[in-house]
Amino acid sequence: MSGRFEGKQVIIIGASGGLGGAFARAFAKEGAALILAARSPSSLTALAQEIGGKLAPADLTDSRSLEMLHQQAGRVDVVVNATGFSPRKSLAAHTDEEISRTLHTNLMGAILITRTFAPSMSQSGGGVIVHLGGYADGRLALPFFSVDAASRAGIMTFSEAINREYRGTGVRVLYFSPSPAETETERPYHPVWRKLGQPVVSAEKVAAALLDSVSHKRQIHIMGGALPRVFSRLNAIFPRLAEMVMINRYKRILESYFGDGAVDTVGDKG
């Protein structure tokens, strides 16, 4: 019995992360031919030996590096951008380097990846580019996630614009918001998510949701149940009501963990 991605070539950028590795394993089980990409591809040797696939260097903030990846891959059916950088602290506590890295890794990376792969996908009949979002639709604007939220909201609106630009070509960009996952980098934040009422799920469950979203040709997929989807819509239409219903309570919780004087926290997605 063949898998859903039998005969498809899939690139996982950021395959060295907890989510990236789970995505790679899930696609491999479904028959995909994999290219596992990371800034240091030697970190992916064990994963490649486990599931198969080619290794490739990739710096998503460097267009030349992405073009070399593109040339190595040839035809690509799915590109998954499994990278991310997420400072969780007050704006005043952000360093210049953290601000720059957040915007370049999250937003600039998504733009450069899309610019590199979308045109050739269009010429070859279509393909899917997946970008990981933040909490909910990226525009919920949680306090103490300010710079990260700016980058994720940018990814969301950028994805909408590209889907309109490439409509009719078979190219699709998927904004995928994962639930907080059981990964090494996210584990320190599990108590916060649970206090916010968000379930922590396995990386495998996130991977299964991502593959389903790609298969069902979605442009947006928000994990976490009804709560983040409802509040995303509420915030878009009635932001002051969203503050009264939810955001003010969230602020008190987040301030206790990430406010000035709290532990300095910066996390990579994955």
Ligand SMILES: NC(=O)c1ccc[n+]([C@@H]2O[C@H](COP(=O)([O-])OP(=O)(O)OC[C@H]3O[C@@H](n4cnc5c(N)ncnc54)[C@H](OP(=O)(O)O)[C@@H]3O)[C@@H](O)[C@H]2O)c1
Given for the second form:
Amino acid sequence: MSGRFEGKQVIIIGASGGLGGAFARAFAKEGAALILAARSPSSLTALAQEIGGKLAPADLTDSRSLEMLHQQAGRVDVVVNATGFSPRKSLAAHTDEEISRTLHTNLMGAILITRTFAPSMSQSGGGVIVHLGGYADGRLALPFFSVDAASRAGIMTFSEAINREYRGTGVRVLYFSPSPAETETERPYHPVWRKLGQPVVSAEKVAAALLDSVSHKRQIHIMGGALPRVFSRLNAIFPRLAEMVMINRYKRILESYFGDGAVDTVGDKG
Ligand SMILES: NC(=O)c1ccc[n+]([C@@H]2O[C@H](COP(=O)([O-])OP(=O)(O)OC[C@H]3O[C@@H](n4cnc5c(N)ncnc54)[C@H](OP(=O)(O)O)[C@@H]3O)[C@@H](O)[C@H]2O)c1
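Form predicted together with the ligand, following the form predicted on its own:
Once more the chain from above appears, this time first in line as the rest of the complex follows.
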């Protein structure tokens, strides 16, 4: 059986992560030739033995490291940026290191990856670059996610601008917001998502949705059904109404877990 990505070269940056590993397995099943990248590629040996693929070191906050990955890969059809960092706490509780790491990993990383790969994809007739968002489209501005939300909204707007800049070249940036998923990093927050009424899905389900979006060359995909999409749009047009209908209720729940006087507990507050 031939897969949708037969003969395509796909790089997964952050293949060591919960979602990155699921993306790699899903692309492998569909016939892609994989380059599995992480800051420590030795962490990917078992995955490469299971599904095949070459290993490469990559730090997405370092443009020289990304350029070396690009040189090693040669022609690339799809780059999936499966990295990220997502603290959930009051702004006052964020350390300088957390703010810097969130903005550098999420926003600057997405910009550097795109700058590294989009020009050569354009010269070779096209390709897809995927960046991951957070809950909803990144512009819903949930309290206690302030720095993370700033980085995701930045990625969303950056992706829109790049798609306009590269229109007609065959290059697409996909902004993909996964549903809360069953990964190690997200597991401590599952009770919070359930209390907010958001289902937690398997990493395989997220991967299936991502591959569908890549193969259809979509530019934006918000998982989680109609609710996060509708509220993102409502928030953009009538923010006070969005607060009355939903965000104020979310705020009470989020404050109980992530506020400075939190009464509920999660295993790790990021
Ligand atoms: N899981 C969910 O429910 C969910 C839902 C919505 C959005 N997301 C977002 O999706 C992304 C992945 O989530 P996940 O649950 O798979 O997280 P994860 O398991 O913690 O994976 C994150 C990956 O990012 C890599 N990474 C971090 N900094 C890096 C850097 N400077 N250079 C290269 N790689 C770097 C890590 O690799 P090394 O540390 O090994 O280098 C790790 O493999 C995150 O942005 C997360 O916020 C997740």
